[in-house]
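Next up: a single chain in structure tokens, the form predicted alone.
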Amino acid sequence: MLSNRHRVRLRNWGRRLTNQKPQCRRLSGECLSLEQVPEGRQATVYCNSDLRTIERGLACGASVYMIRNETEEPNLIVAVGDARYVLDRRVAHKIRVRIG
């Protein structure tokens, strides 16, 4: 059996682990965030640490075709591939893109 000093540094050992957040390998000129692109433009993901998204088809490397940015709107629309999402901008905002 395990002592509660031993328990307690056993469960703490991976929380250290998830704080860290990934970084985008980028310069900061050559992306920009999704939620920048103007409409009827098309973007390619670079960074994206959302797995929500990344489920959704957003990973690194996809293509995305922004259909819809109206800066007083909350949410935007964009096409991956056949399908058609709404993202919000405090999601959109966390997508690393460059312009291409």
The other form holds:
Amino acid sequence: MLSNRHRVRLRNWGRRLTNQKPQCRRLSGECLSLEQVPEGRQATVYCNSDLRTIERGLACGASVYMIRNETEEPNLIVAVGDARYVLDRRVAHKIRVRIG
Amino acid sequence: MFPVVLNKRLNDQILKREIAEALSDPKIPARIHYDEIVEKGLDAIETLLSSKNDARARWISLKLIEGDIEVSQQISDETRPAVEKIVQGICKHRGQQGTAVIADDRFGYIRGLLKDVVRRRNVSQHTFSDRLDKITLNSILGLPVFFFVMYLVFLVAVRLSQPIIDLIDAGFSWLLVDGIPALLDRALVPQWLTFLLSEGLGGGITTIATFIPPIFFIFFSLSILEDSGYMARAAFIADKFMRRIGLPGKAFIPLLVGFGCTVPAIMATRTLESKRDRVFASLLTPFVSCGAKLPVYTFMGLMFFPDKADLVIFSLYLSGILMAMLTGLLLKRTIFRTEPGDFVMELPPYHVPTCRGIFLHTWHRLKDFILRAGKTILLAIILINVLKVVQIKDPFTPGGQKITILELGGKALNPVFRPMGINKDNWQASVALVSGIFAKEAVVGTMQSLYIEEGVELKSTVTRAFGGWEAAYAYLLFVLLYSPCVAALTMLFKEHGRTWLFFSLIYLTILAWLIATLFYQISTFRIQSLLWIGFSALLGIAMYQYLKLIGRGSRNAFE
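Taking the form predicted alone as the starting point, write out the structure of the form predicted in complex with its partner chain.
Whole complex next, starting from this chain.
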């Protein structure tokens, strides 16, 4: 009937309509890449080797708040202090963070 | 701390005094303490270098860890291996490149310092900008909001500029086109000079002056959007679609610059990291209607669609974006088959733009247009007026009647444009397209000079020559899509070389012909239209196959 790709799309539409977060629950202290941090969660950077993002304040120890992270989109929006950044998912994947 | 807002007037005297005070009596220690392993490494490098540069040893050591090429060339060959070993040790320990290690520690130091000295009250995680972004960046509402905002820009430009255009046109025509000849006739100036000054120079200045209001309002609206912080959001919204056509979201900025002029737009592609993205974005910039094309749209739009000119102009801008997307998809599948570069961008908070900032931005762009376009239009109008007078024998008619050089050139080119609705007698339109290659603004200047007939209103001459709105719209589509102007082609050559210059020139002209022909033949469907539709389809398939062939050759160049 439906291909896997379309099934995922339908599920995401349903989630969006019912305002469900598409990501899994993340526990405090869990280590993961920035790309996997759910919307509305705070995280602390503990390893980042990308100079462009370090220069924008995503240095080790910086606190990051995930404003928008929709799995279908190629980018996510994070808050670092007062600044808001659009980050490519591929860049965010390389930044390791600790939840909480 | 000295707060500075760059678009507000800066009191440089106070700034200089503050800097002098800070230098004479530094309040913070100048030395940054790095990570323990970095500090050890710095000490070791300083010991190695101390015999030569005592005072600057720490700074040089830092630069060596960062991998600065110029500084590393200054150290002796004997010490270099030892320094490299220390730097490698630091990088291995931290799991980062040398530059990232130093930057990371510096930002850590700054963060610590800020925590110590800055105390903030009422810090809210969700600001006003965040709340507004929930609507403007919404995955469903974001795009309609973006299109609505862009439509408002064109609505404002056309509706507000119309009464000003009429005033300027009447005033300048009275003064320069009618007033000067009357004055010169009394002074017994030769007739050819009176004609050149009134019709050529006077008419040219009047034409340029009428372009200023719509361009001013477009630039004014775009400056408001830029200064308010919405443009960065527009880039984020566009990123989803930019990815689909094989470009990173950052490439949206050069395309936006293209609304002003294609030349700085091609230059703005330098901000993209990979060569593939730069070439790809440069090829798409001519699809965005530059300020020079707007006078053509306004001129034709107001003549053929007086009540819906704003909608027609907006539809042309949208058609350009649509064609850019289709071309992007085509090129992504054929020539640029690798992944686009990544996208990192700051979203500035929304704020009320300052009057000074808006007018400064608008003035810089408008001045650029008036100086560059004004000169070109004026020259084109004078040249066309001269060529309009010089006559030679017509080789196409048996009697050998004398016709002007322009008419002959237009008639020779006319058969090529006939499938897109340019009649046999409408040679003026063909000449205008040729002059448009030199500068797009020249299209209107040429048309105004060539269609003018004594005692007949310009509007009725142009509408009669084109026959109907279908031909006019097809013509506008051709103007939108065909070869960029000489200045843009030169910039393309400077940035990416001869190959991409010819590619852009040939591809865009064929595409423009295809689209204009298809539009005209479908909108005025007759039996013979099938022939042209079939021919266009075949041409399209041949183009696709040829692009695939080019893609095989250039694939390795972008990998």
